[in-house]
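This document opens with one chain alone, in structure tokens, the form predicted alone.
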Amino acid sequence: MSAVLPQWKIAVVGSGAVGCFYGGKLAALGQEVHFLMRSDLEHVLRRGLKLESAKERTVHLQGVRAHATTQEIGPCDLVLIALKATDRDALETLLPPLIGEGTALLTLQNGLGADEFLAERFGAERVMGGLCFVCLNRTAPGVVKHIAQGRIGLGEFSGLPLPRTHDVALLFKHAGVPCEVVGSLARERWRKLVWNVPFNGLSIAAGGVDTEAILADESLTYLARALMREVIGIARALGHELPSSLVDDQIRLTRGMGAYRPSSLIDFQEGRPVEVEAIWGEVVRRGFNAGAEVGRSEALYRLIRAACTRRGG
């Protein structure tokens, strides 16, 4: 790890909760970041970027280094991507006038084939990878409420950490972000779906309901571990052994979050695209290839397909 922490000029690709969270949390540790932003440009620029916390302080960030296109921002040191799965296609023309001769790209994206994407347009050696194991709401224009958690696994697509690894993670500790550099980004990405499958999913199938309200109910509390101990197993097919003790660990870290609603949820709401393919398409049929059972996993697939379709998108 670099005993001096390293000065890198820093794309942000997707400037929702998760991405205005993190790179507000590097722009506030002191680094050049750059902002690509859509419909919170004007705000941004006029009145800056708000991070509130119950449990720390709120950061509210002026002279905001906000961009509506990536030709404005140049060739950076790295690049964090936190555009929603839907959007990765717009990221053939969004990436190239990032990229230098050194840029990473860090993906924070949710679900599988992120990581596949981007190595493939771009190169394996550029690509790492995020798991955001945090909850955050996008409240206002210019705002972002961080309700619970935040840690990041980061890891690289390639291989074994490098470091360039360990010097993104020590960037995030210094901001006091809690970031792990894993070994597997891949197991990592399983670890994350054991929560975002059932959770995600649940809330959306069982009609709109919180995590509050699902581990309320009985029988789905049911479901979200009979759903982790499938997620778990098809983890498992693939490889990426995770212990059977994170289901007990996954719920007790949700009853702690309140009455959070998931973001495929607030998605849903709201009349966006939800991250379908990515977070339960792929696990069912990557589990499918793999020999592992998956009914449970591809019966909510199937319904949160219906109702994205009743609900028209």
Given for the second form:
Number of protein chains: 2
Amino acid sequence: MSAVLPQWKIAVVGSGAVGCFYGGKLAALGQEVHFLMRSDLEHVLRRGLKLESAKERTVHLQGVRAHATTQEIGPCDLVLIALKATDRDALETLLPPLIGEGTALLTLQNGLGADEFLAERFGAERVMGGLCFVCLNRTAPGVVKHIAQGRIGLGEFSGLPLPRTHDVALLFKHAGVPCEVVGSLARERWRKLVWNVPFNGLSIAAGGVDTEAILADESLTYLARALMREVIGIARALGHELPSSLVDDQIRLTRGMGAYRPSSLIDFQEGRPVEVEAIWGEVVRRGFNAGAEVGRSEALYRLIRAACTRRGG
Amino acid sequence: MSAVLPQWKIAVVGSGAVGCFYGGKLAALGQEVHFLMRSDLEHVLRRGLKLESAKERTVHLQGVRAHATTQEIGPCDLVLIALKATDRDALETLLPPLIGEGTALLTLQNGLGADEFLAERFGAERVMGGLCFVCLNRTAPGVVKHIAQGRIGLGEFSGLPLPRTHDVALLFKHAGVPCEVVGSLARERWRKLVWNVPFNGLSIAAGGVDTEAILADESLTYLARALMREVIGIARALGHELPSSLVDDQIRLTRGMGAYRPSSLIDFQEGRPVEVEAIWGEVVRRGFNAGAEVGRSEALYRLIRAACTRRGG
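What would you give as the form predicted together with another copy of the chain, now that the form predicted alone is on the page?
Below: every chain and molecule of the assembly, starting with the one above.
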């Protein structure tokens, strides 16, 4: 790895757990990182940003560049987009002030549709995607707790990796984030959905249970495995080959997480919008159109929608 | 219809809502009906049996023949079996005292497997099945409330209808119960499952909702329809042709029921065993073995099992 890293101007749009964690890691490395913040703005300006971890020392960042608008930030080299998929439309007005000639847009959003959305509006060549395999919870204003994992799978929307893909990966690696350049961003998205569809889904549909409770129940574990196989089948029907061994691998990984509340469950329980369409809706629609079997995912999709309606919102 | 009905000795095994309702109708007709009772025995011996109805006059039966054991009842011409499918094993000891030379066993049990169970143990030629399309609730000891419908589809386990099938149908008709002899008992069972799988299932899996709440929610209605189509597909794969128009018909019928709590939901909410295996388990297993698509039913099956485990029991 190169001894001297380039100094980049980076914006983080959507400073929830994911944005604060990865942006915070890059800021701790000495990069110029600007955070667009809403509710936590005052708190972070005064008290900084804390990244807690079970395994590593707590990182306490002071003098954080937090902003209320993207106009204040101006054009950047790289924009990390960590807004919820349900807030996607806000990007149409939030992003333009951040975009200069060579600005790369790296979306860390869950589910499907984020890449296409950005490509249509800001040009496909700008768009990169990062799949975060990480367990994080925002525990208080300006405080993110890292629970497990952290790896990013990084790819280009337009196709094969570019030199900049490797540059960004190197940046994350220097910041202590395992980051792997992937040959196919789309396949990587589906690989993540193999986890998100069952675990985020069952955590809501089974009445508010964490990953440990899912894996402690024989029927839910059985259904989680069946859902994983179904999502792998849908991905294959769409041309994204994923190995069947992923099912066992993900079960094993998930056992290692302990009693983890998936982000969708936290959203659901705290009354925030759940990324229903970007995760289950798109999986079912794309799978159906490709002629794949989608029954289990569809049942989950409709039950989650109904649960969100009953909760309100 | 014949002016003089034969006088039959009839036993009702399993005197819940279904057993009390149909047995009570036959008793009101003047037939010799013996009820095997557990919790309601003393009450019914003293105060009789009440059949309430929104549309008809309340029938109050006094001097009801209620018994604690089947030994007390002795051999009968006809045995109505209305025990829960989850209590099926009890029939091995309950039935023998009721069985004489020509005794017919008519099971009114939900789901799949009851006919085969009786045929194996007591001879296939004895076994008749009745599919009750009826909304009933037991509202108090010895009190059954009739909410809607009431039709019985009556068939022979061994094949085509026999003279006795028509005799039993006639008996019910005289008692004011619409009763139709069906060419195929198995097909009739699947026709009923087209309703039970979605509505009994979603009432539990969606967190305790009645039929009106299911049909008031767009996602649950969508899923109910998809489940009906799936069950029709499973039935067809098993050789039981059912018309696709059943989906619309059942939705329309269900709208007419108002805020009906399916029996499985009542069982679930009152802490009684739910007929999970006889309904969803068997549908999924038989469908899977026949190569049919079972995904939606399987998701529901696993979620209901998990809900029952969480509730306890």
